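Consider the single chain below, provided in structure tokens and representing the form predicted alone.
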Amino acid sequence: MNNFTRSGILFVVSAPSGAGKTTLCTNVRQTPDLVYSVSCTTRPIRPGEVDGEDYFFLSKADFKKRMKAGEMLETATVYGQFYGTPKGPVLEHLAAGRDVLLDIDVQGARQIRASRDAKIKEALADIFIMPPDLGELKRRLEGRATDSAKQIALRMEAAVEEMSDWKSYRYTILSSSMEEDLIKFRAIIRAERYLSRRLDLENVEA
């Protein structure tokens, strides 16, 4: 009898602020076969957050010590904050064949794309949000209620060169609804499990 295993896949998403990426992630994450990796970040806890669980929120001084260390798999900087996912965790799921998902911003995906490490290369499947267009992005951000009209700007400007960013992710999925956004995405997750170049194969015998 054939058995297949496989080692864990990477899968990191990015998108513009606003364009669903978070929520599309909070509900891919409830498959039990998927591990959420948590990032941290130095941006203030918003109302709803808990520590650990949706970020783990340190301080720049923190933040630093930690990069120094060599301890961040990638680090960004947005709108004045630091953002970075711990790399040990990830890189432990992944050889126990876990696969983990990455909600990051276009800057850290960069740096997963030029890692070096081979474990990270082999792992990697990048999947790309883009909103419908960018008056539908607009609205979304001022349906949250979350930041200024100064903010929102700021994101609008930022979004459109992270838009500009969708061809060198593997995967892009054009967003509509929550619903359908949850479908295409699965696809991909399910598809990428059965490359056969992710597989292998061991003999046991009966």
Contents of the next structure:
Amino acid sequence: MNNFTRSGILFVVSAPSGAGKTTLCTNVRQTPDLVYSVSCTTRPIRPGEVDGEDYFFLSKADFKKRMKAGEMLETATVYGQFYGTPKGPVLEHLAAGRDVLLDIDVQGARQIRASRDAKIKEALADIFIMPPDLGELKRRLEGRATDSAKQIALRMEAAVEEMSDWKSYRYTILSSSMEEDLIKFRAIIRAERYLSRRLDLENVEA
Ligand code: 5GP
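Pass me the form predicted in complex with guanosine-5'-monophosphate as well; I've looked at the form predicted alone already.
Below is the whole assembly, all chains and molecules, this chain first.
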């Protein structure tokens, strides 16, 4: 009987803040066959967030120490705070055939695309979530009520910059409703799992 085995896929998702990526990733995280990579950050913890679940909240000194020790797959500075993906767990999951989801910004995605590690290169499937338009993005940011007017202006500026990177990603989803975005996202995940180049054929005696 023929059977397929494969190594894990590294799904990298980026979007300007307010494009609905976090909600999308939260939905996808509930899928048991996908492991969410918990990032490290130096930004303060927000109400409702759990250390070790949403992020590993670190001091700047601790973050730098880990970075110097080569423990990060990629790092970025976003709004003056450090963010980074712990390397060890990602590599372990991929080697064990588990798919991993990274919710990271465009700087981080760029570093992963530029990685010289063949395993990372082969595993990568990157997805950009494009906001429907800037006006809608602004409305979504204002609707969150967590950011000040100054922060919103900063995020809008960053969004324009980030959006210019979309062509570098293998897939782009033009964000509409959460349900639609999720359907498209899941379609990408499915298709990536059937790529011939990811599969190994195993003949198991019936
Ligand atoms: P927030 O602080 O609102 O949770 O995230 C701010 C931005 O940082 C988001 O665009 C998010 O995707 C990005 N981010 C979160 N974790 C990481 C990470 O490990 N690496 C990089 N490069 N960006 C990250």
